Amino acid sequence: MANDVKPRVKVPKSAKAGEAVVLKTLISHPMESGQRKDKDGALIPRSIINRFTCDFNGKNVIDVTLEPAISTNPYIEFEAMIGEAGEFKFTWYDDDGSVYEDSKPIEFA
């Protein structure tokens, strides 16, 4: 598990019918390639976010496969349309088996 991993998301507080909302996510993650060595010369284990998903009220909104060339602290921005109040659940999956989650509610205006 990578140290000091912190997911952050920005979701509007409310949305109107037919309105697309912009969702912004950023996860602080070092994205170790498995090719660097530590100060003792040992390889640092690979730890890369390889998948990101977002669900709204249990239904998938987006499912992204991230490749090894993704940058440190990946930022993902996308739009979603909602027809009811609910909760967005954001999930990041790490090569080392770690899973990082965050969720945010949204009201329907």
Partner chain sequence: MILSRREALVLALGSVAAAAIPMAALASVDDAVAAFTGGAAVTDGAGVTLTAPEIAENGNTVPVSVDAPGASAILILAAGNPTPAVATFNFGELAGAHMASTRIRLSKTQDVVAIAKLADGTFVRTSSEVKVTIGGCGG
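Switch over from the form predicted on its own to the form predicted in complex with its partner chain, please.
There are no partners or other molecules in what follows, just the one chain.
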């Protein structure tokens, strides 16, 4: 199920003191809900990304619990307020135990 899973993140080049930055993330994933049936009427087992986290220099920005009602290719947009340059780390947790990671640096002015 974890075939061709590809994360995509959008982080601004730099942040300013006192201004939040908008972060956008998308990951290609079927988010199989566990509610659908195949052609023979058998239930297709659930297989979703169940958790997403974003940290900056080791501190948490957001920790999201995802349920099967999140659309295929889950999209999450949120904001962060940082006080230094560093690196955002994005982590997606799959039902099958796979973990997908991406990271992006940001400057601070």
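Please read all numbers here as calculations on a predicted model, not as lab measurements. Only the largest set of C-alpha atoms that superpose within 1.5 Å between the two forms is called the rigid core. Numbering follows the first chain given and starts at 1.
Put the two forms on the same core and the Cα of Arg51 is off by less than 2 Å between the two forms.
Core-superposed comparison between the two forms: CA of Gly34 displaced by 2 Å or more.
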